[in-house]
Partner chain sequence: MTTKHEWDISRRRLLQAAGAAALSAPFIGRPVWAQGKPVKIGVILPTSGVLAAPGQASLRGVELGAKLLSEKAGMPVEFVYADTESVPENGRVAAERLIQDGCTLLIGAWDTGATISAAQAAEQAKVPILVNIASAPQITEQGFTQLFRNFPPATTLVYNAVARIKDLFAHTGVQPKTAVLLHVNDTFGKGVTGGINALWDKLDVPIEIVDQISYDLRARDLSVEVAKAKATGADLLMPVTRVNDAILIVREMVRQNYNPMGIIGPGSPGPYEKAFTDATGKYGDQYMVSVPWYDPTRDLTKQTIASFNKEYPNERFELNVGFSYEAVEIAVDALSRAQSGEPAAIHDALKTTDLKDHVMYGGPIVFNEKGQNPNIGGVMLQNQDSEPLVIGPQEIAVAEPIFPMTPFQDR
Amino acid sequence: MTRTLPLAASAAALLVFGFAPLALSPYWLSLLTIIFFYVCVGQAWNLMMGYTGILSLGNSLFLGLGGYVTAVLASRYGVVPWIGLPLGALVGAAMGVVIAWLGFRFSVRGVYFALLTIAFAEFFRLLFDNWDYVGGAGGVFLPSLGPDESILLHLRGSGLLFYYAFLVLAAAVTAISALLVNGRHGFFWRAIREDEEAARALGVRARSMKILVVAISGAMTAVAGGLFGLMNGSLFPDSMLGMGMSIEIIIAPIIGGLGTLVGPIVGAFFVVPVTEIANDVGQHVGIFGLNTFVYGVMVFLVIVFLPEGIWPRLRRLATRRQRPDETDGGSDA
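Output only this chain's structure, taking the form predicted on its own.
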């Protein structure tokens, strides 16, 4: 029963979102597309921070590398995204291995590892900002498709195409995360998060496990970055590799609930509409940057009132309602 219910809920959700374009306007579809994007990158970051306790504040690096690899290959050499996206994932994973190996080889942990990821992201942002091969500060623009070129082959087209693309990617990233965290690797990662020295004493190869999770997170984020670049049709160093994007990546899983599979989904469905409304209101009343202020308020409120995030609190309330005589101590894998 405990395994059947999540699968049935996931299948029902996919069915609903699969037919949603029949009833929703293009505006709501674009909003859902952005939500699915943040589910992808949030799940990837959650593997590192939520399950393994590795704090990264530079995941925009993986996003930018995946986006630029896919876009440069497509714009300069005509390589279709079905090849560019996997290559971007490989580059993201390789960069994750480099950062993780350097950091963990020299015992860089906690906030110092976070600073290391920021340093790498800023280095590549400045590099791409001054590198003419990738367009420099002017960015990369993807050429328009010819009348005889296939939309599906080149993954270019209307918002509906990217709605389904990000829906499939979000489902795939969530499914892969579920398989990983409920399997052998997930137990090792949680053991490292709780007490790395004890995990080592029990035979867990902590450094290898941490490098692996950073590489997987990098690959997932890079694929999302490639698809994000294809959807926008252009990429710029500041928007893809900047600190602003790194912060946006981590907000949804923090608010939704770290260390849970549902948390990044709940967080994305909460954060994106709220910030979208704040942005619209800010433009209407002439208060630019109101969405950034709302970000700060949401994080503050969650830290003060819901330190575990929204989903763990909802799950605990639902469990108590079903079993009022029992106290809940479980956690969502």
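Note that the coordinates shown come from a computational prediction; the quantities given were computed from them, not determined experimentally. Positions refer to the first chain, counted from 1. We call the rigid core whatever largest set of C-alpha positions still superposes within 1.5 Å between the two forms. What changes on going to the form predicted in complex with the partner chain:
Okay, that was the form predicted on its own. Show me the form predicted in complex with the partner chain next.
Chain only, nothing else included.
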């Protein structure tokens, strides 16, 4: 029962979202696409922070690397994204290994590891800003497809294409995360999160496990970055590798509920519409910056009144109404 319910719910959600384009306008599909994007990058970050307790404030680095690898290969050499995206994932994973090995080899933890990730992201932002091969600060532009070129092969084109691409990616990232966190790795990661020394004492190879989770997170984020770049048609170091993107990546899982699989999904479904509503309100009222203020207030309210995140509170309310000893178990460890 505890395993079939989440599976059934996931299948139902996929079915609903699979047919949603029949009923929704491009604008709503576009919003859902952005939501799925934040689900992807949020899940990836959640594996590190939520399950393993590794704080990264520089995940935009993986996003940017994945985006640039895919876009530069496509625009300069005509390499199709079906090759570019996996290569981007490899680069993201390799960068994750480098950062994690450097950090954990020298016992850089907590906020110091976060600073290390920021330093790496900023280094690459500045590097890309001044590296003409990747367009420098001027950015990379992807030409639109010719009439004879295949949309599916080049992964360029309509919003509908990216809607399904991000839906599939979000589902895949969530499924992989579920498999990992409910398997041996997940138990090791949680053990490290709770008490690394104790986990080591019990035989957990903490450093390897931590390097592994950063690499997986890097690869997932890089694939999302590749698709994100293809969707936007242009990439700039500041928007792909900047601190602003790193912060945006972490907001949804924090608000939705860290250390849960549903948290990043709930968070993304909360944050993106709130941003959009706030923007709309600001625009209609005609007060510049009101959107940021409205957004800030709503996020603040969630943090104050639901400090553990939206999903854990919802889950607790739901389980209280069932049996006091019943939990949703399994998939949402």
